[in-house]
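The chain that follows stands alone, in the form predicted on its own, written as structure tokens.
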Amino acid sequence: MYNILIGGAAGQGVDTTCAILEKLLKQSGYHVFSTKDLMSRVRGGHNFTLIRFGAEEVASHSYILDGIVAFNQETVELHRSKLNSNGFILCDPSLSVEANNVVKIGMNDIAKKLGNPKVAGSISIGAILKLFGETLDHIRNVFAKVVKPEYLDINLKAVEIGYDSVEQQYPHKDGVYGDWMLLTGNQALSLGAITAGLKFYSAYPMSPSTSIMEYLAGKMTEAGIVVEQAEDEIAAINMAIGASFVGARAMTGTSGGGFCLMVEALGLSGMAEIPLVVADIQRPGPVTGLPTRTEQSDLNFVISASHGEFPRMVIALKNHADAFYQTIRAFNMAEKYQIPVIILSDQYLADSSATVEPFDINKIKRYCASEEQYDGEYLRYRFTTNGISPRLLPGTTKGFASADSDEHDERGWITESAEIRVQMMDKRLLKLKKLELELQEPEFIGNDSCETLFLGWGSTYGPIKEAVTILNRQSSKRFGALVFGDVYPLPVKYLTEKIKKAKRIINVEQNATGQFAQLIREKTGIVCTSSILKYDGRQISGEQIAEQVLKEAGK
């Protein structure tokens, strides 16, 4: 497995060279997985990807790089230090590096000399390429579908320059995953809401969900839906449920500033019990906070959002595969309970691309209502056994379908009645029982009889996956994990069975307080016995995890 990092100033082409040089290791057979560390400027500042590849599937990034390809000084300063002994330096020679690992490359030169100074990162991709025993078989084919026509032959020139400047310092691998999809999280999130039925997107643009309404709009005409870049983000849930409310499945999306702005809208849907998919696209807060990076800061605030109570989902992205069959889990449990569901994920999965199997599509299973049939009055809250009354959609029924923020009897019609509103609230909060029955227990990871038992959720997935791996093979301890994706209701089952086991429990989360950690605490009496967190907006490594542990131990 290899791992390199190309890094700029925003501005530099860094993103469109690490896309392009991506997309090249893949069909070359390669796993790749890589992510982004962006500043939160339009041009300077330092920008770098980690670009990881393998013939074996990657689960996450890595820190330890076998190579670095610098645009600017800065990238050399900041990141020299985590090359291994035998990885290189590709650079300009403008730059100031004295090593015998550098590669000087002109590229700026060649590149003016070619006609466009922008052409220097399609020299240096012919240069990796070359450096990892590659060949230009793909290059045509790919900068194709990146690149104009018009500026196609100079850039494929380029990477034939690159390529003939440099010698081959590592073998190619035989990897099987050309065939596979190359996405980033939201882009899975995207497709597997389009798989699920979406047909009403609204949202305004907040980082890091952005990409989320952008991808849905290239798709709009082919996947015959609406999306709507509302005023505000209060405006954005309230189209989302009036979308809803019409029969029309309907997400809204942001990063936790905007989850502010929802929250009253978010109790409408549970108090008029109108199916909504809202995806929280968590950034390190308060405030703006670090509106380009990562953190697992929102999951309190999200089980209790909004003044009231009133059933709720919770989904943690874990994966690439995850975010599309969870999301069109959310709206299939969205629909059958008539609920809010919450899709947590973060900027690491958000923004960070991998390659995917294909998708099985006889994995997907769409919860779709059934017409209601009803004799007499139609009652769109009636009391049932399970609390979840029937639903009809507007413009389709000689019923009347209503929908009510205020507290309302069986027909919809307000009311202060306090043995009605006691009877409403158990209905509503009936689901919950029945809901608790589907949900899905966290994954386990590692040795069935472990020692030490890791407990993460979400984005934290790869990471922790990654040190079970690496602490099982260097030590004589054994480690395994629970990662958790439904989070709220939170599934007890496997976490009981494997705590008794257990002689260490550590909860990895990228918050300050181990917000998961508390919420087990809260349901089971479940004590954590230490934390590894990380919430400097930059996501933790496997290897990170496994070095701290070893630490702690001694080692």
Given for the second form:
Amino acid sequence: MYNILIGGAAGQGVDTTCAILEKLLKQSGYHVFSTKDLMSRVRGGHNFTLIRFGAEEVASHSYILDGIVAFNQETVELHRSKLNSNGFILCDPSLSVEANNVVKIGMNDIAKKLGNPKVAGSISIGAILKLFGETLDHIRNVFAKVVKPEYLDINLKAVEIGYDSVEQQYPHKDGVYGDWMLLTGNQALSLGAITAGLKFYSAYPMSPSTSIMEYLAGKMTEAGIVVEQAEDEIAAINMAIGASFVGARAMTGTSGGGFCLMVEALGLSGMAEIPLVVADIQRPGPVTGLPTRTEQSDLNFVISASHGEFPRMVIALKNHADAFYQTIRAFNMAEKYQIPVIILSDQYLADSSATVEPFDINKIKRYCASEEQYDGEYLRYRFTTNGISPRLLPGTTKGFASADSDEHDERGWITESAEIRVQMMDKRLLKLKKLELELQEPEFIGNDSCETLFLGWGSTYGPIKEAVTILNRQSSKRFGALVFGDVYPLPVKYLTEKIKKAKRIINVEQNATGQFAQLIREKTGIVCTSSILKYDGRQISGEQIAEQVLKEAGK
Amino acid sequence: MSVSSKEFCTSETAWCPGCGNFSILKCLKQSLEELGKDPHEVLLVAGIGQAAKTPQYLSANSFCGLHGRALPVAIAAKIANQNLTVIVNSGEGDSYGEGGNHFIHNIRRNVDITHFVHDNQIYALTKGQASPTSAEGHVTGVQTEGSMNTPLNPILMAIAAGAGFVARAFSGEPEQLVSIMKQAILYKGYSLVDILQPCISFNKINTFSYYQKRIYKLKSDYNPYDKVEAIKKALEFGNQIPMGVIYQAEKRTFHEKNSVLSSGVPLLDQHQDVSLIEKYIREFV
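Next block: the form predicted together with its partner chain, after the form predicted on its own:
After this comes the whole thing, all chains and molecules, with the earlier chain placed first.
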């Protein structure tokens, strides 16, 4: 497995270079995982991407580098300490670098001579391919998808020059992933939404959720989806509710700050029993926090957001495949139980690219509410044994559907009756009983008879998985992990089984207060023995988890 | 509840006896019946407030949502199923105050919905505070020295924001109100009717006789398509208050502009080809 860092100022082409390089590496058969470290600015600053690739599956990033591709001096200074002893630094001769393995190519001059300073990145792509023993077989094909036809030849020339400027330093390894997909978490989520039959998406742009709207907008006409940029998040969620009430599968997406504005309408979805999917792509808070960075600190908020009591479901996305399949499930659950379902993702998953086995659409089932015909005698909020009332779509039959934010009777008319209030509250909450039977237990990773059990949720899945592998290899103790996707309601079966053998339970979370550990304690009484918490806006890596555990053990 | 297909039943209300809302409800029922609408084809949307209870009292599909948020719900419902006749009934606090942002931006969207604002120049359900259209100096339990804020001019705002159908009516003139309501419902695009309505409980200034003394009907030769004239008329609000369709223009609707909706097939009924998803998956390979 190799790990390289490509860094420079915003606007220097780090993103484009990485996007092309990732595809080329995947085409050569590698499994690729790349994560972005971005500043909240359009030009300047310091941005970098970590690209990790191997012949085996890569579940997360690493901070131990085999190479640095530096577009500016800052990249060298900031990251050289993480370089392996024989790792390389690839850069322009204009940078001053003293290291064992510096590969200098006059990228800036060559690019100028070729007639376009922007192709410096392509020169570095050529050099990287050569350093890692790759061929140029796929360059035309991959570049043609990314650059405009008039720039194709100059870029290919630049790649070739870069390729010829260096010597191979690492052996090529044969991987089998050339035919897999390479996509970001937000792209996988969006594709899941389309597959689920999404018809209406409304949102207000907010990092790191905006790329969902961008992807969907690109497919709008062809896929028959209306994507509307709302005037604010309040409008966005109310629009989604309006479209869903009429029968269109609808979703809105945002980050924590936008979700704050949506909270009242979340309760409306619960009270009026209108299916709704809300994607909260978390970033560090509170308020505007660190706009382009990652955190898992909205858990407490989303499970209790909005006043009063109503059923809801919260699904945390673990990885790219999950982003696709669980988004589809979110739509089905929302429709089946007529509740809001919140998808919790974060910047790390949203913006990272990964190689994923092509999604299997034969696995997908769409839940459809029964389409009974009603002539007049229709009760929108009929009392039923499972709390789920039959749904009528306005305009499709002679019956009427009503939705109400006030407490209402079975017809949907406002009531202040104490008796109906209790019956209607019970009816809504009854849905949770059935929903709880459908919860998905967390994934167990590692040694079945583990002494140390990690507990995690969402996007720490990859790092935890890697940590368990490292620890079971490096330590005589046995390690395992439970990583949760369904977090609310909380499935507890595996948890109560697995903790019986564990001597230590460590929660790993990207927040400062251990919100998930608190939730587990509240729901089960289980108390974690220690916590690994990271809240600097950067995702924890597998080796960082392992290192921390070994350090604690050594004390 | 069983109803004959063209009849919109009304039911018992929670409004004060003598409230202007009764007349508005009656005129709405009459307008829909005269337009030959079936109750199941109509979706009545509202926010919160006394006016916002209107959908509860008329047999049709109804959505009573959040304070100020009727417009986003209504436009999205219309986007999802354009066969529905979507009508918003809400007060001026809901429409211009809490929902002011949606008021401005949905004019820009121009989704084909109808917006009836029951404008009594007071917050009635919360018992008598100033509303966005209360006159300067209007004394209330909260505005004890009289409202210091300039009242909004919704007609002027709507014209300025680009609305294609802007009208004013009075609940005490049912014949004209029905005529304006019907025109507004038939208008292709967003239509606003600001309906002056006395609040008999909390507004002792803008009473029935106050309005009756001041309102006048636009003359038959008034040209609502002249925007400059319309703005002049919109500025008239005081001793003389013009009633009627103040501004009208033909504008492309959201549905006409949107490539998914312009075919005329309701979004809801557009089916997706599975091969499309297979294609999208291949795009990432």
